[in-house]
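Take a look at this single chain in structure tokens; it is the form predicted alone.
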Amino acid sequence: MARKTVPGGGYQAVAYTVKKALEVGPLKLWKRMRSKNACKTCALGMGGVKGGMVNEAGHFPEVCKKSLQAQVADMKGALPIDFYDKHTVEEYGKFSSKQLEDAGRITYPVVLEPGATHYKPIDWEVALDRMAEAMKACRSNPERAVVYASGRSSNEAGFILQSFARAYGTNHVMNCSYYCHQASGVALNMVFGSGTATVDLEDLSDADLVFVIGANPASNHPRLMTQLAALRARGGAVVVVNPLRESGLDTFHIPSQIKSYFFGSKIASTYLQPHAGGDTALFVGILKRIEEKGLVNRDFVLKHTLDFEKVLEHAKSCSWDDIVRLSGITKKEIDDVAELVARAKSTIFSWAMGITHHAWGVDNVLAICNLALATANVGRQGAGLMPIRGHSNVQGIGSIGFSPKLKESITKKLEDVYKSSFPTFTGHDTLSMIEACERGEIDFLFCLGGNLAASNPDLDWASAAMKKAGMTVYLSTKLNVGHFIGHGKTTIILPVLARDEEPQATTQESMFNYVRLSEGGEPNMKGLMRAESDIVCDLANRVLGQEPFNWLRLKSHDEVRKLIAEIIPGWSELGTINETKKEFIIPNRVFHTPEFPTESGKANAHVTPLPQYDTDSLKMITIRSEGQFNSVVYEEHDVYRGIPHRNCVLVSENDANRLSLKDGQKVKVIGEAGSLDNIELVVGGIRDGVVAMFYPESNYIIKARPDERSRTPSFKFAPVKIEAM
């Protein structure tokens, strides 16, 4: 029997409100929400200089649980001066997520020297001479020091990171987008030459149609709901793509709405569940029956496109029998959805990590974009692509250059500035680097906050390489498992400042290619806690000292927001908005006229070949739990979808069946890279033949296997058995 699910928002979601007001006091609370600070979760867009729960339009109320539990969880009390005595590395590195993210938060800096167990506290000076110490180490061989950053860091402090990461001599730059969003970005700067959405907020006002695709808004982006339920409510159309039937994407209860949180809001207006892996098979069979309708936009393609043709050609010659079978979705299923799409006037398709976490990732994003191109449903107002990202400032970390590939215009421009030549081989990926560290290649690796240890497919693997690095760094506000499962041979933690903490003023971008301003403020608590940018900079000052360049001058959050201005095109209101508080759209992103940035001018089309899989065989997606956000852990269980924690693995009816299974029953789940013990099944709403267990404790069984071009591993796409214990 299947376990009841919850629909989203309504009441649990005010009283758990509630509860966690009262946990740090609801006055308090309140004031850290209506702060002029960009929000710390998704990258939807909020606060800023409006104010916060204020969205990018200036409407308010905009605030959901994510921000709350990130708000409340910055405000808990200190982590104990003896917490490292209690237990030994290995111990901590075995507590779950949600213990680590209850410890409280890192007040002072501790250091694991080698063949210790247990992290000692670490002045601050005697820190930054390691660090120091162990860069000038490397110096004849930069190649040997890596740094990777979170979508959490500001625009400053990525800024000079990876200018001080250049200008010591590595393009070993990398960031989380790599496990998430990186295959769109791909997709997208090969279709349009602009690795965004091509779309603002205000388009999804004027949309008919919104696809949401391999994502789940209601648990990890709660405020979009309010644009669905908006659209719904117009008389417009949501098509839900997902293996999985998520109960907040059926009804969902806007909290700031009377009538729809008491009666609920309708979203999903057609629910298609696919194969794990399905999607290209889906998108190309859209495609081939929109074809055969004759309903192309062939003026559109003609005038906006090249090589539009092949992909038609490509379409046409796929057979039915391929396309069902690899889809998993009927053709009658595929035949209301095509028509569906020709027929609305204005088309948004929104996706997540359900599109990219494949070694295909890229070919999903791709033949989403065929489809718009062939409906031309996009650049125009109120249509066009929209990946939905995580984490608040994961865009903009991209945006200022965090990457291990640089254009050449701006790597020049960073030379004159920071007077260096830069190195010029190819920087690692957030795998590679992983793969490098294995084979012993790292001396030095620097984390601009991040779990990225845990964050990897095939935990064990994973961490065994991170350990053979020489020193790891961490700029962390709180603890994560990647703290004791990814230490090097020295770790040293670094504890940092929230960003509605800074003393500066720092800037985000968000999902909409929207540059938020956010003022800062004072610490919750008492600490050696220090702005991100200061560490950076005093670091880069011991490294490579004043001459050529003053790197204590970076201190100043306006004089780097001169040099991004400066430096990085779209980005010249930058350098004072400070003093403007004007923020601003990054420009040449959104699309409404079919102009797009490429050689030509328009729309490259690319061919994706149907991928070939068993699809009798039981493939793994990971997900993230409704009281969870990236891998911050808030609660256990999981409300919406009714499993009780966070070690069970959810099951088709059917599956279980099959396989003499029943709900509640402890199981093995095996794996590519290992197995998982004493697993809870739980019966609930998803497609025969797939199965979902919680991120990231299920990356210890699921092998990369990444995307060639993306480079990002297959989270959604992980062979497994379940057996009965």
Ligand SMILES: Nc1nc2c(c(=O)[nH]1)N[C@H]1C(S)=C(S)[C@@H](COP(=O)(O)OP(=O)(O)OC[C@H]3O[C@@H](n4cnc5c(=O)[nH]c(N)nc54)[C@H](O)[C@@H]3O)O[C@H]1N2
Second form
Amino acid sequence: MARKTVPGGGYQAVAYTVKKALEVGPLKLWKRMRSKNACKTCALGMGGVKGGMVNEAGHFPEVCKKSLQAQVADMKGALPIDFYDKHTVEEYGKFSSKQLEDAGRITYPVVLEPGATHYKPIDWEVALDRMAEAMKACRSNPERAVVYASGRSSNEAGFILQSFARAYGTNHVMNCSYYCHQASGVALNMVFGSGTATVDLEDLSDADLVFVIGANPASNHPRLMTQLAALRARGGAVVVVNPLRESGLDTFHIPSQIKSYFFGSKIASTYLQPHAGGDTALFVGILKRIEEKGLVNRDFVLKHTLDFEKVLEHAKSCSWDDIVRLSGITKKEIDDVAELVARAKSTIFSWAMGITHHAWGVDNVLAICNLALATANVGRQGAGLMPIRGHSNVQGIGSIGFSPKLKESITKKLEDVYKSSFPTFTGHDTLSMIEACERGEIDFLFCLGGNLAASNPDLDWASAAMKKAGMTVYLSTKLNVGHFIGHGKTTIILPVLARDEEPQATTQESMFNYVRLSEGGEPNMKGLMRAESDIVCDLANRVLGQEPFNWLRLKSHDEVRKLIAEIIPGWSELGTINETKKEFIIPNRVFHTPEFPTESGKANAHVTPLPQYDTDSLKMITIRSEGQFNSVVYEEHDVYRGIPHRNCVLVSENDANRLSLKDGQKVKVIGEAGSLDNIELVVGGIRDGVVAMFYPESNYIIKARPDERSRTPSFKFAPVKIEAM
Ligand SMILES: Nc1nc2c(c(=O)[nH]1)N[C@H]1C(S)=C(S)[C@@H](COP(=O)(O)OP(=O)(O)OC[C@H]3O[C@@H](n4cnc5c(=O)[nH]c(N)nc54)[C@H](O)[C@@H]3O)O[C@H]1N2
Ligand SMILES: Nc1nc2c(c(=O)[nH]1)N[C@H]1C(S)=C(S)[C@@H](COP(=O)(O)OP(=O)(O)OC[C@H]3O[C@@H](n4cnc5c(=O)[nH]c(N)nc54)[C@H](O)[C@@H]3O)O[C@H]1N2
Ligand SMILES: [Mo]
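The form predicted alone done, now the form predicted together with the ligand:
Next comes the full complex, this chain leading.
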């Protein structure tokens, strides 16, 4: 018998809200939630100058449990001053993500000296001097220094850090995208010459069909559910493509709508459950069927695409046997969906990690793009491509140049500003940086937020590699496992202000290319936290001095925004945003006409070979629970999926029977990099041949198998075996 799941949203979400409000005081929380700052959680984005809980179309109230969760977490208590004395670094490395998250806000800087067993408090100025010394020591080999950013930080801090790194001499500048949506950026750029969503929020109201592929917005982007429910209510259709039957994608109770709150809104009209990694085959199959039926929009393809004939030839050459076997979807289901998308007026294709976390992540995205092109569903109102992005500012961090390679035109302008010449080598992606750590090539690793260590596949390997780095610096709001398993020989943790506590305004970019202004505010608690930008400027000043460029000038966010406005194409309105309070959409990214910023102005179609794999052995997908935000765990159980705690593996009833295992039984899960004991088997609505475990805990048993083009590890295709304990 499969475990009982509950629909998404509704009572669960409201009860949780009340509980959280009581933890920090309802009025205090309300004020924070309504403050003029961009929401801290996902890239769908809300808040900003229009006030909290407001979206870019001005709609209020936009309700999201996640937003509240993150807000409360930043308001609750500081880390005790004797916290680090109580356990060794090694012991804390075995704590759960939730225990470390619950320990409190980091309010004072600490250092882990070489060979030491405990972090000790350190004076701010001494910490900065030590960091500067470490950077100066490798000044003649600047490629031994690396900077990483999570998508949680501001454009301002990100811009100062990436340009400081290059003025110093390193292009090892990378953000969390390499483990996230890099495949989307690579593929969209190949096709359209622009790497982000081709639609805006309003397009969602004009679509009559939306694909939700390899994404679980019920937990990870809950405000998208309002759009999907509205689409169904006006007679539209939602096709979900996901090996796991996500209860929240079947029915979702929208907390802010009375009828939906009580009776629930139906979300999926069609639910396809492919093999893990079966999406390329599935989308080639849908295209093949559309071609067979003579439903390809020849006119559009001829006028607005290049090389589409090759894509059609390839689809024709793939056998139905291969397509059905590799996708795990029947020909009848493919036929139905082909009919649906060919007949729909306007389709939006949205996707997330189920598509990008594969060794063929780029092909997955290209195959989706090909279907959009064949059916003329891009380059007009209500239709297009929509990667559902992760962190609240992951897109902004990339836009302002926090990546290993800058466009030449941007490099030239930056060199003029900083009066220095930038390095020309291509920097590491995230995985190759960890490999470089393993080879002992990294002396200085600076992390602007995030949890780089725990995000990695093969965690024992990654952790051992990171321990070879000379000095590692973390700018963090809260503790996470990474601080204890991903330390270098010397490690410094510096406490930072969250965006709604910053003394100056900051900016963030949503997945709809919408740039928001956050006005900042008072710190939630007493402590020695500093603004991220302040720290980077102080470090740059110590390392590079005031000549030829005075880095302390960039302590003013207005100055930084003026630079970004001058240098980054499409960002000119940023220069005055603090005075005008005018948030804006970055131009030339949303396509409402079929003209694209490629050389020819047409979309470039690309053939996507069917990835070959055996469909008989078990593949593990690693997923997020309802109670976590990446490596930050707020609740141990996963309420919608009915999974009681994090040490569980979800398997189908047939697989459990085949392996003679029972629901609730303790098992061993054996992966390519290691095994996990005492895992509880949960029988549930997942397709045969696919099993699911939570990230980051499951990262101990996964090998990377990265995609060549995006360098993203295949977090959703890990071969495993399951045995009774
Ligand atoms: N509450 C909350 N919100 C978040 C986050 C969070 O951790 N918690 N994280 C943020 C970040 S950084 C990101 S990137 C996003 C992540 O958002 P999502 O991508 O939605 O999150 P995941 O849980 O990684 O995986 C999504 C879905 O992919 C399905 N899937 C797995 N493998 C495959 C496959 O091969 N094919 C298909 N079609 N589906 C597959 C899984 O069953 C799961 O439902 O959310 C952001 N928002
Ligand atoms: N197996 C597996 N591995 C995965 C994934 C998966 O689905 N499966 N998902 C991947 C994905 S999509 C991503 S994005 C990465 C996650 O990559 P990261 O972004 O590196 O990790 P997070 O867990 O989001 O980082 C959490 C930490 O960020 C810090 N933080 C929070 N807010 C702020 C702030 O305002 N400023 C600063 N300076 N710090 C802040 C806190 O200290 C918190 O503990 O993991 C990847 N790894
Ligand atoms: Mo992500």
